[in-house]
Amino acid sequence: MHSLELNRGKFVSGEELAESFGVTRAAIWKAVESLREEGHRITAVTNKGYKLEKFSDILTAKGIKSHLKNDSKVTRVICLTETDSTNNYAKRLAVNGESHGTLIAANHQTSGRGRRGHNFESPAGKGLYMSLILRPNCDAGKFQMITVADAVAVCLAVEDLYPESRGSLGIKWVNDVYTRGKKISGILTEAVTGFESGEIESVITGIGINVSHWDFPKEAGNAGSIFEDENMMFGRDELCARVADYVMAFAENLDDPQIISEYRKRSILTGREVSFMKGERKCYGHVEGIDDSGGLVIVNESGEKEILRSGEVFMIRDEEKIS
């Protein structure tokens, strides 16, 4: 590793490697085998050796923290290389008393969940995977707008760190963040309740990402990933440091009127025709927009307003699931 390191962004030969440390060319693969398992990007070449591209992605703690912000409200990171799921491994510390602002991530996730009992595929290497211990000042009507504030700080976070997709990233009303049509992102909140009291003692905010390309199996349904090849433009790290910092920011004040703009103009269902399940009956009706709470406001068939604050919506377009 120390050779690729120091020739970071060249190629280095096998046979070169195979002499300096003494040892086989087949085991000099085994070693590059080893170190993109643990997620560095090795290109190798034929005839020309193996380079260390000049951008690496590790998921560490370490890494995390030196990109929070000087005064991040995030208190304690915790980083994983692997899991159940972050929001199983948050509500285990939180009815152990964890903090307001504990940051959980994993590198897999062996059995990541979605809403409604969907699967969360998180592969090893290819995603981010990471909860929040929230301790929020808030009543439970509020509850919701802490998914909408996730959605927001995912795609404010992407943008900061890769301007390119500015104006590519938009929100499926309620919890999903969509680019180029796939779904990227899906988040997950959950609250924790005191045995004893009953009440609401602290709130876990999963969140899901797909950075990187892979083979998203059929059940994915149309996911995609920020970036379709190997030319990533950013960490898991950063972007892990970027999204916590910003959902910690909203979480401090879910009234901020930036939360809700945000997350209007990026709704990819305004303005479109869907369809919707009230109890066992399938309904219709036409996207008005997005009110001050999250709910999603549509005008039935009726010609009423109604406003929808959970389920699933369908387009009318293509009868396709897009959640």
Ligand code: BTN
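Positions refer to the first chain, counted from 1. Because the structure is predicted, anything quoted here is derived from the model rather than measured. We call the rigid core whatever largest set of C-alpha positions still superposes within 1.5 Å between the two forms. What changes on going to the form predicted together with this ligand:
Relative to the superposed rigid core, the position of the CA of Lys62 differs between these two forms by less than 2 Å.
Core-superposed comparison between these two forms: CA of Glu16 displaced by 2 Å or more.
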The other form holds:
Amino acid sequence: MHSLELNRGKFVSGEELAESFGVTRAAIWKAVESLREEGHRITAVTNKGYKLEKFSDILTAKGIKSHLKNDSKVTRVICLTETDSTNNYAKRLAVNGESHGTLIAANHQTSGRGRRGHNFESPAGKGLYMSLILRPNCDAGKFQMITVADAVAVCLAVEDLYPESRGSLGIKWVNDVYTRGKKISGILTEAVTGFESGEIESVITGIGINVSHWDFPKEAGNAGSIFEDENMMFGRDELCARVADYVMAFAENLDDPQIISEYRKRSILTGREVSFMKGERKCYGHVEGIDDSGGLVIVNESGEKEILRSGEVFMIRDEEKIS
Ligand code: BTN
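Now show me the form predicted together with this ligand, since the one above was the form predicted on its own.
Following is the full complex, with the preceding chain placed first.
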């Protein structure tokens, strides 16, 4: 499968495949047949060989595992055809003691959740919906860094797999990933508190990425997808593994300066005029940048510096809401 994936959209000869694996061409044919049975879209043409179609994109635990790094910190992979929300599923596991590093991915969410009670459109086959259970060894003050690290992880993963996207991915504070002016990814991080201890026992960090969703309902605002059409450069299995590996590596050391420096490089709001709400009052300011713990540094109308730790911020060039 790897050889076909590396050559997505191109024919690889049966002979070449047989030679590289040291097996017969008949064995290759059999292996391709079983991949097709799993749902991979592979075209076979005499004298040309086999081609994994660019739009072939199925999500399986086997596929995700095959793309994890050898020293991956992901400890378990659960891949679901459908669930209410991978964050809900992860929470149910976490309260029963599921370990750090468990990854839950789903092909479809029936009640995908966004921040501030919003829905997250999660149709089957068109996006990647994933959650990780973390038991980070740090105080609650550092939890915002998990969300910051997730946004960086999404950008780095897409850029690794699709180098042409470099320079076009941006992060809108605090955790939305944009490309071509459209939001392609959102993050929802939630704490699970022990019933008796009242302390945070684990953190569920959920990431939604639109991969090949091109028919959003009006309510989805300015949502977009990584790919503009069926010409897809990678599948969700690979994307899921890459994002999970980055998140797990960052979670090992949330103080790693690479996290914030990669975030700053992609911060869309830096240098922009913005508006934001403070209670009932609408405020304006100029964004200076991102501080070391992921806060948004703003110089307000009175020329004072303020640091926002949460909330929503709008760019005010044309008062257009971009979140
Ligand atoms: C947002 O944009 O407001 C956050 C969206 C987060 C969506 C992801 S999809 C996987 C996980 N499960 C959910 O129900 N939500 C998160």
